[in-house]
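Next up: a single chain in structure tokens, the form predicted alone.
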Amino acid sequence: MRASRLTIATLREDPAEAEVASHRLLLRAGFLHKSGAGLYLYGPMMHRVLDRIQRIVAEEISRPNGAIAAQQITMPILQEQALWEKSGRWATYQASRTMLSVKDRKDQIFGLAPTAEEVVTDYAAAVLKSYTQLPACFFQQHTKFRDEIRPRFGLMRVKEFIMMDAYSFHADEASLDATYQAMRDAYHRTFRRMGLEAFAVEADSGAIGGSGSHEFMVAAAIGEDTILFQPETGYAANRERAVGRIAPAPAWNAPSTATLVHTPSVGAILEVMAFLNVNGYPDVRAEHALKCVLFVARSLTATVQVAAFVRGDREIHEVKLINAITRALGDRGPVLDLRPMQPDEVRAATSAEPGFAGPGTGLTVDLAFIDRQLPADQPLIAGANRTDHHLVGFRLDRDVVIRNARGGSVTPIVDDLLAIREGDADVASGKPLSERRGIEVGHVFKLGTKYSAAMQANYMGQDGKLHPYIMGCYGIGSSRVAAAAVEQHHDADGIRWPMAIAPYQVVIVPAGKPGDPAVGAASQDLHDRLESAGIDVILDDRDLKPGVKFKDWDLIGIPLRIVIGKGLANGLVELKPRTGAMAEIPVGEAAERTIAAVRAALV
């Protein structure tokens, strides 16, 4: 290929609006262009970047002879709100603004794919009749809309992406288990072969649901989850999954009973602590408090008012609650959005002025919820819904007095609440959490019968009997993979792509004075060679001085730069890979150590 017939247009300067390394280098070497908020054009060096990451994750889950043997379909992007609806998903997803809807000329109305579980399950129950046609697993590698509520970041945070996913069937949680091995064992090398440091983390199953999932995260410092892990043990976990155990608080001396204090003008757990420091409790420290937080829950058939609580030198984090929420909610559910409730609503739920509630008398919603590693059997210090007074030698197990509007009494729910940070204990090992950043580019989900059942997709098993499908699903976000190897491979001059992904291997520069018709030969049988032997190598024959061609492929990124010159005279040209030091090599060798780099960087 030669450069002068390719699109390149590079910038200088960084974009504007670009707010991380992978956002401000695909626009600045060309191979994004925005499109509105959200929205971007793939130029064709991107194009051939993602062709090469859907290719490596085609071969990797559709060998014929493999454990997965999926096989590729194309779905609709448009999906029939009737379709939606037999799984129960589209009034959730309008309620949530996840999915982006259209009407045709009848006023007929569509979804614009973000997921494709009922379009694809569907097609299962059409042509998957009997057990001896399970397992199968079908997968595309197509467009998905979100209606992003702010997107960021480039291809991060988008209304319209590119995605792989894939369903498979089967008739037992066995064969699942075994297709969901696999499927992750698959993701590994995909990854590998991308020139990824990626791992997988134990994560929630969010809107998709199902009984357990994992997520492919690329370790990057920009990454937008946060991973706990134990190296030794190989535990790693999303923080909105991540358990961990807390050290106890240390003993204190506290009164028999619940005892009012009055603590004026201090609500804040700290300035509670430093109140009662000098008033009575000198021992006394931000883990002897429980901390009341309040909600308001909002699903597709209920609005509920939530009090949660953890101890008082921790965080809840909300996706945890939100969880908690969903299952004691049941049919109710699931939650589409929570949110703190206002100081009027404080007011109205516990009869005092926000920074003083707690669970005992006085406390009115409709659920509670206590986090796990609250101890039941011990003394704390707690909101006496009054203002301006706390219970100080609280005890959960004695002293909760919770009641809904109605005047019924709330039980509180025990869960897992606590946001687990570093430091905390591995459940198994007792050994300390560490912590990292993690772009999520992959997900693999054990989703059950959850979607056959609801759609009556059966197929007849060997008792001759109908029966639902039991279900995995795993996805592949290509576009956020481009970007996050980005993230991973980049310096001050610009992208360093992996060689699988890059969108050429090798940029042949003619350096020599200008029409030198010995650099000019040696350039285009060079490039001749090594096109023959199956390389993706460009002839940069533009009519610009060396340093710019120099600069634009070092921002550009492709992995081998050769520099045909004033060493040619001495049959000498030179290999500088993107990531290394430059050498001089005979002109002879310079196809077959070429060849040999790539192959050897294609592991």
Ligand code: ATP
Contents of the next structure:
Amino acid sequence: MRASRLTIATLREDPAEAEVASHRLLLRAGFLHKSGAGLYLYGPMMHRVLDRIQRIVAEEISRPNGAIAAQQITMPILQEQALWEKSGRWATYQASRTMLSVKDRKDQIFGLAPTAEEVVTDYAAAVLKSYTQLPACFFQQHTKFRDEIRPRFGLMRVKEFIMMDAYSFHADEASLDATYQAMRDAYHRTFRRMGLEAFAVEADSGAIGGSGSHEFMVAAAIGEDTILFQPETGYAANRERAVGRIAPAPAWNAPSTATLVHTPSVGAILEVMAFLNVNGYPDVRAEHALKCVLFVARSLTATVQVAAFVRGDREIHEVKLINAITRALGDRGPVLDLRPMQPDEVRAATSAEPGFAGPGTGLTVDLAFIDRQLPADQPLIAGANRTDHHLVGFRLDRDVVIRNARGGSVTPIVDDLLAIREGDADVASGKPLSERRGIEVGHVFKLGTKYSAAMQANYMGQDGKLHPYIMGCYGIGSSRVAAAAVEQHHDADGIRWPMAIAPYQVVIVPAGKPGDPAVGAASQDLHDRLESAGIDVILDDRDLKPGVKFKDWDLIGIPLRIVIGKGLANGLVELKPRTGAMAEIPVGEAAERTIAAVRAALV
Ligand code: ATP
Ligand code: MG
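Okay, that was the form predicted alone. Show me the form predicted together with adenosine-5'-triphosphate (ATP) next.
Everything in the complex follows now, all chains and molecules, and the chain you saw is the first one.
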């Protein structure tokens, strides 16, 4: 390919709006064009990168004799409301505003695919009639739409993106387990081939649902997810899901019954402790406090007032709380929205100013949740539901009195609410957990019969009876993968594409005296040899100074550069990997050595 035939759209300056490296570099190197707010056109170079990513993914999951043997299909992006109503997700996706929708001329409403469980389950019911056809797995690589609350970071979080989504159908759990494991293995191979350091972590299943799930993360400082891991045991989980043990609070000199103490003008836990320390309780600490946070949770059919309790030195994780409330609501769930109470609502629920809520007399909520690591039989400091007052020596197994608005008694539910953090102990080994940030590039879910049962999608079993499919689903955000690759592979000069997903693998830059016929001929010859060996090579024939060309290719991130110039008189050319040092090599060996270097970089 001649560079003069390529639209090279590099910018001199960094685009002002880009906060992260991948966004900045993909715009600046001309891979992306901003077509509207949060809308990106994929330029020719981007298209090639995405094509490579999609090809690798497809290869790994669709090997004909492989464990998965996924078959590629294409589903419509416009999805009928009626199908989504069968699974019960239409209303929840509309209410959470995740799904964008459009109306046709007859006023029929369609959702724009945020994911495709309903559509594929409907397809399965039509084509997978008998157990003899199972397991089966279908995948597509197609555009998805999600009305994200906070689109940002370029391709990282957009309203329109490309996803590989796969769905598997099974007659039994063992078969699902086997495919789930094979998918995880395929993801590992996929990301390794792409030159990405990615790792699997236990994950929350979110709106997709199901019984188990893992996310694949690419480590990056700008990642929106926090991962807790234990390097020796291999435990790794998204914070939304991570479990860990917190060190128990030391014993303290507490009164034997819950004692009302006037704590004037101190609300924040540390202030309360400091006050108590000089007013009769010298050894009490934040670990002895009961932190009470009041929320309003909303589902499709219910709005509930919620009190949640964790240890005073720790925080509640909202995703865990949402899951706990959803479990408690049962048929009235899932929770679509959770927000802290406004000061007025706190006053109504506690008859006190904000800062003095506690699980003793005077708290009025619909549901209460206690973090499972709070000791029930140890004395604590709790808000007294009375302005400027706390209860000292409060015990959860003795002193809880919570009422709902109708005066009924509310029994608190013990659940996992705690935001785990670095230094907490791994449950299995007791060793400390570490923390790192990651970008979620892929996700695998065990769905079980969640969709098939709701949609009455059945196959005929060996027993002659109808059974709902046991299902799995699997996603890789192809366009986010490209951005994550740039986050992991760039420097001050630009992108450093891993060979397997680079838009082109090699660029030849003639750099001798302008018009030098020997340089021209050697460049063309090398180009042709590489091209016929199947290498994606560019010959930079543009009428520009070599320095300008070098800058362009460094920014665009082509893995190998060959400069043919002065040295040619001595039979030498320069071979420079984007990530390494330049070597002078004999022109006669240039093709062979370049081909070897490309192949060596393709794992
Ligand atoms: P996130 O937690 O980042 O919002 P998700 O868990 O909602 O993502 P999934 O439903 O698991 O996403 O979708 C599968 C994959 O699609 C994700 O692992 C991610 O790579 C990609 N993806 C999801 N949302 C977006 C988005 N808004 N922009 C780009 N890629 C996305
Ligand atoms: Mg996910």
